[in-house]
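Here you get one chain, nothing else, as structure tokens; it is the form predicted alone.
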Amino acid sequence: MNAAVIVFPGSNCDRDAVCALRDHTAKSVHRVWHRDTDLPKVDLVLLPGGFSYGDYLRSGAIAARSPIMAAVQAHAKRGGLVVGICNGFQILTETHLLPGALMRNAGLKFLCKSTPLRIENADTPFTSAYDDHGETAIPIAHHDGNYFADEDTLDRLEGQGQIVFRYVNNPNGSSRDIAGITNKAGNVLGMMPHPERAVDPLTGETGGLAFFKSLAGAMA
């Protein structure tokens, strides 16, 4: 039950992710620099939120070509768990570990607020501690969080149960209110909301706690 958090230039949620994993999920958590080429022996890899490379070119486009990403892709192909949160989700689409793309928010403004979500699929390693079709609230903080995919891809995501989180009140224009998806195998998740910011009553919200408890159960 070990985890790794990848740190890119411009990551700003890596420490929050490490703390949430240590407190609620993993026995040990390694911080791995993006220029490394190997991962330690871990069950879970997390790509944190932030603004890798200042979102130059496209959000996540340069980070997706960092040396460590070859090891992350290999980990995913072996069936290891991979989570991408916010900028991490953008990186996962840029590496094609997940389909679709994250575009500018429909209102062309940075959004930072608590956001109600509906859990569409609680039968995943990332959502098993939630109730299917239940609701929670998790903060968002993004400028390029508008999920887009073609209609065939969206239909496939729907049909295969790969949509795991939807916005109750779509804040950014995402296709079909999508806030988080998995790959077909179900071991890679990307989501725009920040569960690592909602795990402690002292910070005001606990809607992300079940996310990390789900991971703990899957890793066990």
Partner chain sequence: MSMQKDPASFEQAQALGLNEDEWGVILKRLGRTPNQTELGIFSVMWSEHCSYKSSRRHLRKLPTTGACVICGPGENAGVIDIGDGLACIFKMESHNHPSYIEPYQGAATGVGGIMRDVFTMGARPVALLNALRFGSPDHPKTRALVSGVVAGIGGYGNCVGVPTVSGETNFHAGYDGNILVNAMCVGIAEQDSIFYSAAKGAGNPVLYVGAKTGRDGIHGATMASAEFDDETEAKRPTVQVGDPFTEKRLIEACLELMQTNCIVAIQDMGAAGLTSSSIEMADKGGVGIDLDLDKVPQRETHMTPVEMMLSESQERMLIVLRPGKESEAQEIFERWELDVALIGKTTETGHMVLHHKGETVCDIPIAPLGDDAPNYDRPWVAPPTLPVINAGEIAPGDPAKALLSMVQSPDMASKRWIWEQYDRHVMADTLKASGGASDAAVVRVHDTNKALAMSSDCTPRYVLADPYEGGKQAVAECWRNLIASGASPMAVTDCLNFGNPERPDIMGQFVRAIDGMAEACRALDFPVVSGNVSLYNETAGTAIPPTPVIGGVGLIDDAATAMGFGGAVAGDTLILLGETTGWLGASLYLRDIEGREEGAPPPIDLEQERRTGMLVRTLIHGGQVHAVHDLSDGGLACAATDMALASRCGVHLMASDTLSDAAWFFGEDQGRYLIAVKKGAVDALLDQAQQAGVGAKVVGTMKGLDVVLGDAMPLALDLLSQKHENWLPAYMEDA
Contents of the next structure:
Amino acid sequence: MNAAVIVFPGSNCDRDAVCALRDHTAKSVHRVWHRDTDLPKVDLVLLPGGFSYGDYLRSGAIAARSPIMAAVQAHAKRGGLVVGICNGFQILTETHLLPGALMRNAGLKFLCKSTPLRIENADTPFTSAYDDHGETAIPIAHHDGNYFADEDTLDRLEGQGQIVFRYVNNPNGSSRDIAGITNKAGNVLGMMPHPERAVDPLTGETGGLAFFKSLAGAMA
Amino acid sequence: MKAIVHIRPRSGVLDPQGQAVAGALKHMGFDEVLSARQGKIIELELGDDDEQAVRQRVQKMCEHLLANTVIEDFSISIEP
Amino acid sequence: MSMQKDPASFEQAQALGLNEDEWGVILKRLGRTPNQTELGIFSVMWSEHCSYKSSRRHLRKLPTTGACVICGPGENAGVIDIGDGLACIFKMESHNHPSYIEPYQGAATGVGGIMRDVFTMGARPVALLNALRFGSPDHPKTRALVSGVVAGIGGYGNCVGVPTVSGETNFHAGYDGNILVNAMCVGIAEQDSIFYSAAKGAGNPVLYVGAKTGRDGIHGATMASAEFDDETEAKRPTVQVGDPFTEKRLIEACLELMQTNCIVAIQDMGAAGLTSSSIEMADKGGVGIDLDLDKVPQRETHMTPVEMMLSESQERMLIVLRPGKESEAQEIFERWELDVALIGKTTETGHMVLHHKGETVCDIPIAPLGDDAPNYDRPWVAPPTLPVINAGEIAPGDPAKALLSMVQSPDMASKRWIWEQYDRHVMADTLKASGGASDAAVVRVHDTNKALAMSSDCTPRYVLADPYEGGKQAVAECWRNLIASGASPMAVTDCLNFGNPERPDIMGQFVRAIDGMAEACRALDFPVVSGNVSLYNETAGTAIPPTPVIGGVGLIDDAATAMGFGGAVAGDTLILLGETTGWLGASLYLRDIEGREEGAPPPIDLEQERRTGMLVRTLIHGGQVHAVHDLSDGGLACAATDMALASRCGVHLMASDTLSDAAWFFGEDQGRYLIAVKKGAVDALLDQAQQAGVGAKVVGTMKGLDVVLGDAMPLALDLLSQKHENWLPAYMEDA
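Alongside the form predicted alone that was just displayed, please also present the structure of the form predicted in complex with the partner chain.
Shown next: the complete complex, the earlier chain at its head.
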């Protein structure tokens, strides 16, 4: 039915996410201010990319303590869909809705490039329109995308099918080439690549279309 | 009262910034450098004089915001 | 009167860059000696940076009007009509001196400043470009400067969330002591919601918004108006620190405020901060202004009036509101967690009056600050005319060897290492950016089928060899790049980087370059709507090569027709449009292969330029071409190699019957394009070119996986690509 995109001070991919949801899931999309304490009635909450609070302290750390995040956590606990893209992924790890942390890229530089990805699990609400174990390409644009978790956690993620996207050519040093993971229940996804930037043939990137097609199906 | 929080990468966590610092120092001829770890310092001015209470509160601040204990350790020193 | 406390002396005025005549005008206008605060205000307002005192009379020669122009130079940025009730607002600006001293912050604040110029007028910034010139790669400072500047540009633009879509980066020993960091911002606004700086009407409240004021960058404007010397390093504390997070909130809050009916006038606090923003608004509005400095949000304690007035703390705006709108405006800024304060009002006095701790610390008439601003006719000498180099006297050489060397030369090597650090796709409207195989960046106008094409260009070695032809060439190349991307060129902004204007030879470069630019802009119907002048780019008497950078914007009516040079396919025929004489004077080939920086640069026939461009545009709109690339540095061979690499298909170029390999493959005759067309379309296209009065010649074919120049040894695409890509990362990582 509906989706909400949370806007933090410093979010800068909120409009892109709203447009991609609007154009490719045919759902109505609310923008929700981070100071709000309640979510409208929605199936999906999306935490967009950007530099919430300037990435000061740690990427996503301050946004994770915003008033709206309690409602987001409650939504997740009820089984509602949550997607965090880039800075949104960082916020989800900071709120512990997802395990691990996103550290500075191994090369230490901000990196903006199209990255080939392997779909490791197409049996999720976020990836059902992709070919299982197929490949796609979605651009990344981040400074802190180097996924870290201890070995036990990584083993568990692997064992439980929680690794959804892996980089084909690891651009940032992420443990086990991880580009995107879900929580154990499978309703919360965090990913560093930006599917909302890959939905228009004129931009030369279309690897995100199947992502939004999957979401449209899951919200139907 | 002043609290100084030192935050550093947990041992075992890759620290690419520290590695880059160590590499640069070696290139500059500081051959004795074996490794470097890069962290941060946060200085807090606090309107409370009870050292015990301050330490407890700052401990909470670290756990809840200032450090991410998945990847970081912290230590607190209190100055009058 | 308290204003007469702390009277200033002529020696102090001199130390701030004012001369004896200027000091005399101040005394006469005030009828008394200025105090320290007043002197500070005069010194920054009459600095080269703020008053354009050496350049003003020459800038007037540039054409600034045209069918598309809504607002030309004089406001924060230029405004053009892009149809459907929308306007494009854009400008380029230099941040050269600060970037040399502290590359990260200097470049970052340059990006921040140019974005404020654009959103101040009501536009949402949609694209950033930059033009960078560094010293020789061998200079010990170059690597750190590249690294810092690139990180600063990325650090700021990425965080604010405006894509950095294009740039140019050159290296030359002429910039060893003075790098150039020029940043351009392009924004889009509704035509009925454009904001100007004239604060008409007395009694209106003055609102301060954004970051707190500290002692950052005091006398930055004066510093940008003087040569570097050994003491420059000691001036380090004047560099400002940027906060892109505050900038992002300022953009959102200001654009939100602009949707209300609260604003009379708005200005960002750029060079000379509170001084120039308040004086400009009052001057243009024909009013006076009273400010209570105790109300200015301050980051440091014990700031003096002159420190507050000259502070260049970043991310601050000054807004004149309609009366009664104070709380509505304040509420918006408070929601975005920005400092906001009412600090004064406009008056009928025509004076700028400042209050501080219960005293009046400044009372000066505003009009004379503008009217009496120095306007010099600096003496200049015509630049010498260099001999035309006869291509016949240059050894023919092995073109394959030359090409392999040129693709990995510092100027021609891939700049991927740089642009991968820039977010080029945020806002999701970037259709072609750096690395996108297009001569211009292309950004869609959000939620429409239209797109803007944009490019920044200058070939300093041409301008140095002949400022007049070089000035023409910078404009023509920019126009050509827009044409090659499928756009109709509309208007330009400029960023004129030169040495010390008090030297007649440098002033001669400046004057003649503007003459050339003016002629090209007129001939190509490409008016100048905004710009910036950066003089005194010299160290210990050595000036930079004259570098007038042109930033152009064009319109593409149907975004799907945007053209690039990556679409050629095997079997395509390559046609060269334009006239080729084999011009090697001032060419990259002569410099990099022969080691000679000599000769007159290629001349430009603007009539021919226009005809050829119009033909190319017709061909693109007619869907007759697969790929288009303009010929510039490195001539035909380098353009064909770009096309081959981007299209992942080899290319075979024929040698010339009449010209040497060097002249044919690497000559830099102007006004030329290489196009790839289906084999079957060649004859009709050649006819069409003939009818249009444009030279056209079949020069090669797309095929295989090698680049082949005449009879020379084939060069594998993989090898060319590897050499092309490797130079910069290898250079940067060789710490």
